[in-house]
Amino acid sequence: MNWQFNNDAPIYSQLIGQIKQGIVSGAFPAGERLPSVRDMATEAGVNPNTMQRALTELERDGLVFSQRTAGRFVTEDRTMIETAKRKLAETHIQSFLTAMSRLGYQKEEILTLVRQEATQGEE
């Protein structure tokens, strides 16, 4: 996984977001065993306690579960994964709409621009 961090939010919350994105995109498939906390922390370049905190939060959300001796796994509940995917999409859309309105665009203008960009991408 390609870990990227910025100074806008705590590292653990950025880890949560990036792991969640990995789950909904299929980089961490449903039912798959996750690497150990230590391995993930090393790969991300963060303290293992920080990674542990992020994974504990994902367990609370139900996207990850623990099996005592086998480690952590991605949930097999595809409805839960789809719900998380939808929530992430809604968050991105709201951020986009806020940024566009700050630029002075109205909703119809935004929709027109999005349609034009989507059409150009097909060509």
Second form
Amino acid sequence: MNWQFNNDAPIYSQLIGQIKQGIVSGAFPAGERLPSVRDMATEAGVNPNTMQRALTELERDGLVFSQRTAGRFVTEDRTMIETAKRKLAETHIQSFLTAMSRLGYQKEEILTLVRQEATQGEE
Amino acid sequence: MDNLENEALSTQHSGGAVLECKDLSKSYGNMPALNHINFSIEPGRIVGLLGPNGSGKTTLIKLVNGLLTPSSGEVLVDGMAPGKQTRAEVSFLPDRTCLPTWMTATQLLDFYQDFYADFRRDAAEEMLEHLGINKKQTIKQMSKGTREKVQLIMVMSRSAKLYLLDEPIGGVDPATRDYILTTIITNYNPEAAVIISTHLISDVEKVLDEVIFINQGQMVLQSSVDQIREEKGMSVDALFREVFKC
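Having displayed the form predicted on its own, please output the structure of the form predicted in complex with its partner chain.
Okay, now the whole complex, with that chain kicking things off.
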């Protein structure tokens, strides 16, 4: 995982976002055991308590679950992972649309441009 | 050490504060260095002691260490005034390297083992080995960065209650900085607290639970890092620049 942080949002919420991204992309595969809090904190270069907080919130959402002695696992529920993926996609699209409308584009124009860009790659 | 996974971290700890300052003041002659400082630090916390040069950071650390005595008020380490007992529980990294330069790494390990009952020699040896340090090398033969790393390894290899790190990342290159911060995280112990005094905030910010700002001997703020980011929408580094704008 390539952990990156920006300066204006809380670190725990950025961790949640990046772990979600990891689950959705398969870097943390469904049903697999997650590394320990200490190892994940070391890898991300963050405070272990902050990592713990992020994982606790992900547990509350159901994307990860813990088994008393065995550790923490990614959910096996693929529908839930799909839903999370969809939500992440929506967030990206929303921020893209906001940026485009700030440039002065209308919805139809945006769609045309996106279609053009996307098909250009195929040719 | 390794029950980090299942333990509710720090907040549910039964013991009291690792460090408490009650109305703590210190003057040098008629020059006030610290003015009525009040705060406490719970076990399991990594705390940044942040302030510009000459704000009183090192004075505060020396008071906690028992190297200075308060002019008024008190400082309590694990409920006790600094003394013989607290020195056994506090692991201190001074702001300059003070390792005897004629010693080899092995002699240094022997020295720490003789001196501190809580020294985890195997942990220290493992970290030295990981760094590729030849144990027959004397401190004098090591580069500045290597010396800083070795000294940090010695300090973090004690099973202390309180780690006091005075400017651990000052004057070293970014890779060494990362190494030092990683070493602090990997040695994290929910029973102990770590205080890092520095003005290189953006580098340490992610490693900290909370920060204490001091300026001209006064305490300006004690807050959690994420609380600052949540409430102000800016990093601790940005807030520091705003508060201490020259």
